[in-house]
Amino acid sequence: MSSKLRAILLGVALLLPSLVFLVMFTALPVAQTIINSFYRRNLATRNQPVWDGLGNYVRLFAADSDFWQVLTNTLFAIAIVVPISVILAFLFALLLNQRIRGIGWLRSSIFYPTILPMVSAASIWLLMFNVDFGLVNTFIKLVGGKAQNILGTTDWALWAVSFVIIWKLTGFLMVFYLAGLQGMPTDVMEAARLDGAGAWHTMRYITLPLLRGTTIFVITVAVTNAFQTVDHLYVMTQGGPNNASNLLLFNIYETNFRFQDSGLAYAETVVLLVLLIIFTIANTVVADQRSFDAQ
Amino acid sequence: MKIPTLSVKHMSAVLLATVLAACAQPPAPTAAPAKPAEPAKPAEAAKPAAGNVEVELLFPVAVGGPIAKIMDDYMARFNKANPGITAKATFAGGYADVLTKIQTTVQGGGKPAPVAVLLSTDLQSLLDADLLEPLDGYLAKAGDAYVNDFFPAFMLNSKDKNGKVWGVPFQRSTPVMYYNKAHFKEVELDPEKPPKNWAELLDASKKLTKPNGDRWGLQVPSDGFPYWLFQAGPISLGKNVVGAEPNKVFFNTPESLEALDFFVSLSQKDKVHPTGVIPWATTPDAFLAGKASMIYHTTGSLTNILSKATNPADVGVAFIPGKSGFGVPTGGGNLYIFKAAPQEQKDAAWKLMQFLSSPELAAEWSRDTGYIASRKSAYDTEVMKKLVAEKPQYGVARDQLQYAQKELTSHQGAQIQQIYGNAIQAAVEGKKDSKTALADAQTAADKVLSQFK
């Protein structure tokens, strides 16, 4: 046996355990989901899979389907949640990176929404947003405004549930930025200061570029979180009013478990997978591009 | 605090701890009394000693503590009266969780619990999924008197389109109107004469409403399952949104439209009702805090509202006013037996169901939770007589049952309910006019139902 062959075999052997797990828990379920999405399987077929070709997708993307709204809602929520929570996280990290008296207290108060279980957080905000006695409306009235039925209004519900994700997510993202800031080499900063760089220039040309890896990671986490966080919908709006705050993952849950239309739910899951893959590829390409530019 | 899940409407009563003391009383004799001193009955002795049959009852609750204890107490009494059977009650989440648990067990080829409490409106879906054990044999042995003792309104959602009974009423409810008698006196309305029709309702609401949202005349929750309270409108007008056929619903009717127009005008035109979609879970709190003078809610909230009210005597309970007559849907859960369970467990489960639906237990369950006792004879028991004498509010829902009709159900029931609910929400918010909203809902529902012939 040549040494080259031996090296290859060794490599394969070392990869094998993770390969087995990857195939079993990722590749196979994905393949199974895609296959199942071509079958109609609901109570009308008495839970038996019936070959339906693209039937589920046709139903999903029919002109009068609620799914369009669900997709729009999901993309809207991500478009709000990701930039706001990432920017806020960065600003909070800058703030908390200072040596100020009482900073520990501030740090924990910004981080604490992360520790709360989502259902508890959602229950708190359900009461805060309540039209009759919620704190938010008490405040609005105090400053002379008119009480708003925030969760019960189509125009506000999606903003409100997105806000709760931001509230919950920002502290979590902040930790990564804080770690990045604290791991920042001090000699570079000193050199910049000696060269007469102001705060803005230091930020623009040193801090931000050095945090690029962190930012890419943080954006990935923010996007996956925005896709995955649905528990609060169950508590706060159940996707209502009239689907105004229905998000993709919550819709999949409803389709499968409440409406028992698993074929359709598989098709929706495939759409979710495709969206996540598109995002991951885009993110990787952008990240690679930037690191290439930097060289 | 409560979380608005699907089950809250049926379960909000369950918050009560006050009942524990009552439950500690010696139980009234219920099912076949078997004194421990007596030898086993011949029939039982003749059976091969197969040992102990275990029966698991899955039940949904919105809040844990007391209900689980009450259930455990019921099980202990059943087990004492039925040697050879060990029944245990397992709390399994909300209604949807119990259903999911049974479905996944059966789909995975396992043996489900033999008996569970599920929504009465789940019947058609359970039949479509082929999960249910027919009760014919059991019911034949129990005799006609058993079925006929249940309030007929509760049986409407317990039968299939051919009139065959598949479930036994257990925790059943209807919507009622709660009104604040102190507020009525304050605006010189007769606190003993709550509104009986829409005209009186609107009139009272106008008098009771204070500006700036400080107090609303009427508050009807519309999140989660808005179809339920709203269904009272079309029923009172003589045309329910559902009939005997499980593949037809009637959303786009003149009656439905008239009811929706009236409902929308309360907030949009007359400003006696808050705008937008109102949360189910916190509406009783708004009532208790005096923010709303009249609310529609489930009779299941009665025990909760009475126990939290500063002056329970000021809590009025009335029929839901219709345009001229009355009308409400029923709601709540039935007991079902599942086909895939072993035969001896199913037989034991039937005994447990008979025990739980006995007049004495139905009366206790009503007292302990606020649900309507499912049988007429339950109201002849001492427990119920005493309760209604002391708190007449407990009798209102029973009296309203004569106007009660079938709750919205069909093939794909949950989805159809949501379609109708979305139409109501869209109209309440003024996003669609009532006519378009109902026409769209009818089209969407017909599309779903066309899969079922």
Second form
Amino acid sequence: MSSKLRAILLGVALLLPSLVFLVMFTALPVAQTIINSFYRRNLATRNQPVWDGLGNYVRLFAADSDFWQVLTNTLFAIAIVVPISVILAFLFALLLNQRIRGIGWLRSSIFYPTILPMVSAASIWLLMFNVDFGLVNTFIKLVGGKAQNILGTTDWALWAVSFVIIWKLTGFLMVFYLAGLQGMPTDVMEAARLDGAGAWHTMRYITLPLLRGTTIFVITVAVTNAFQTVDHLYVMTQGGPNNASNLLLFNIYETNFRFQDSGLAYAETVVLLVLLIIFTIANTVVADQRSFDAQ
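Switching from the form predicted together with the partner chain: structure of the form predicted alone?
Below: the lone chain, stripped of partners and molecules.
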């Protein structure tokens, strides 16, 4: 057996365990979900699934369907959550990378929301937003404002939900930026300082380019987490009022387990997968283009 063939077989043997798990827990469930989305089925009955072709998708995208509002809410929440959480994570990482007194306490304070279970975090903010005794409305009253039913108002519910996601996510993203900052080559930063580069120019022309790979990864994590919103929606708003805060994954949960319409839930899941694939491809293309431009 030639050395080249041995190397190929070794590579296949090393990849085989991961490939088995990938097929079993990713490829097969995705394929099964796509197939099931073409069947009409109701979990409340014992009737066998009936082939419906694109019927579930027609119902999903019908003009009178609530799905359009759910999809709009989801994209809007992502547009709020991702840039704000990424920017805050980067700024916090810059702050926590400094040698200042009390930095350990500050790091723990910013990271603490990350380790809280989502249900606990949602319960905390459910009390914070309470109309009668919540700290948010107490502060509004102190500055001369009028108490607001934030979670019960269509204009504010989605903003409140997005805020909680940002509060929970920022500390987690900060860890990656902090690791990236601490892994930067010190000789490059020292050379910049010797050349007289200020803090702004150093960050713009050295720090941010060196953290490009970290930023792409952080954005991917932020988008994925923004799509995975179920627990705190269930606790805080139940998707209301009037679907104002309903997001895609929570709507899939409700469609399947509350309304027992499994076929429609599968179709919504396929839409979610398509959105994630589109984002992944776009993110990869942008990353490759920026790498090419940098060269």
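All of these numbers come straight from a predicted model, not from anything done at the bench. We call the rigid core whatever largest set of C-alpha positions still superposes within 1.5 Å between the two forms. Numbering follows the first chain given and starts at 1.
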Problem - Core-superposed comparison between these two forms, Ala13 Cα displacement 2 Å or beyond - result: yes
Practice task
Determine, after fitting the two forms on their core, whether Leu43 shows a C-alpha shift of 2 Å or more between these two forms.
Solution key: yes
